[in-house]
Amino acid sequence: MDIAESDAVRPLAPQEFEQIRHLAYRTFGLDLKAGKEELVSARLRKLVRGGGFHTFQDYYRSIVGDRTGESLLAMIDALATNHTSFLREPDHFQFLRDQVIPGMGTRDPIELWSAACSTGEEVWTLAMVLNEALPRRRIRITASDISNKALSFAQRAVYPVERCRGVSAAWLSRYFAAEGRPPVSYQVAPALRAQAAFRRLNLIESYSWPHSFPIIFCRNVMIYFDRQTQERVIAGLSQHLEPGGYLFVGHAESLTRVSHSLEYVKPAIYRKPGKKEAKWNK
């Protein structure tokens, strides 16, 4: 047997897929349906090989036996989808600018939560929108994600030129520092970065914040959960939403089949019953 053969990882067997699938569901709510075997194999193979394992079974056992939890976090990082972009689903930001911000009155600071912030594009888009609309207010954005890898990227806040194509030249000039000539990447300006605080958080576990939020963005994460998990996540988000506050979800994430206490506002935007904008100042 040559070295290449001795290093080979055996194909993912059906029972191994089931083990990993149940572990992913139990620990972070990811619903890996049948047909995702190839995706799981492709995303985890590097970790299996890097750990010196020849089978996914051995890799699974190592995760379960790792009391530090580091192996599980590495698996989550590999399986979590971190696709996002600046100004993704732009009508959300238009609604925020036109309908939500005017109702803030003299409120200061303005605080909101990006509950599945991925690599940070949503966080910095929110920061730019709020700074444009309320230039003299204090902006505080709480940002969380389950992936340490995504959070590290978001905190560095350096984005290749191609990922900044949706950002206007005026915003690039005002809120970013170009790196290279011609620019090869842009870093979010220090003043904007200071407005965001990042924390690793698993939305299906119990968690708490010191206060509730008037605005929560949790977009394009619930599509990976089954209905029972979605209801648990929405209940947690609602608990941390102020009466009268807004929850933004992804356009692919209708809550029609999910039991919740929120009022429908328009597609992918919901509101917690309670006080109206006129009484929303603090």
Ligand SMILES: C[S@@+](CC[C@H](N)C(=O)[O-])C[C@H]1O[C@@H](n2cnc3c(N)ncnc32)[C@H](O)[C@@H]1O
Contents of the next structure:
Amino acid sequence: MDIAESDAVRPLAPQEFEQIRHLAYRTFGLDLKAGKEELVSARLRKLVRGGGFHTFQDYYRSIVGDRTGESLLAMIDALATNHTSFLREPDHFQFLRDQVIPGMGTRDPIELWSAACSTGEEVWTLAMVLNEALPRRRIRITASDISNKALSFAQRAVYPVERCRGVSAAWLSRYFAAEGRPPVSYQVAPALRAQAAFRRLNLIESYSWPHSFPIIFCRNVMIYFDRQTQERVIAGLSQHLEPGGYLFVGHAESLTRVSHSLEYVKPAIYRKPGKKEAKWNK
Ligand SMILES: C[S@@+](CC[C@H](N)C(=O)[O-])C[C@H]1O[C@@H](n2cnc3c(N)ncnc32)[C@H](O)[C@@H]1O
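Please could you give me the other form, the form predicted in complex with the ligand, since above is the form predicted alone?
Starting with the chain above, the whole complex follows.
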């Protein structure tokens, strides 16, 4: 029985798993460990069936042979974990408000980078925290992810009501427009949306920005990378952090075993050493 005929999710054969594993590692850094065969098979099944392929081999060959890169992007979308939420890991936002923002002096605009922003909840949380703390300052958030699908969602910025549970009623009325009565979803208000610019960016490839950032959030993506890839990604992020600038990583992503040049501030928060520019008060 081939894959298109069967409804049961068949784990990939060892060789098929190896091929997908190598491809995912090479193209977006995903470190698929042995034992994930069933998960990978389940996540790719829709694409295999939808493309009318009879075997994983055929599917794999089509991705490798697709010069447009579209099939690869679809595979990345299927394999990557996009889970996120508003105010995720709230102590980061408290630290930002209590420790980082007061040290930012009079700088204007304030530029942040949310790397691996997924469907945007992190971006809009940052925007709300900054607008609350510095209502008259210009806020510019650069948001990036490898997934076009996640980026389109983030840009549309419409969230079903269940995904807005963590947002206070005051913030919902200040920064969102309700859709439906009673609301079924909320869309981020245009004024906030205007503060973010989105770009597709693969953290394991080389990239550049026209300026460095005082604050970078890169959370819950390095957890899927091996140590070598983490080092490469941290080096890239550090390069785009200004001296005195802060890097926030996910709480599950301790950098203790990773070699890097940043100062440890507290769990999941690092700072770039060197001459702190006049723009930093402390
Ligand atoms: C679990 S989400 C994290 C979202 C958010 N930062 C948070 O902490 O809630 C991980 C995101 O990393 C993205 N991603 C995976 N590999 C990537 C890569 N090589 N470059 C950029 N983004 C990547 C995925 O598309 C996904 O949206």
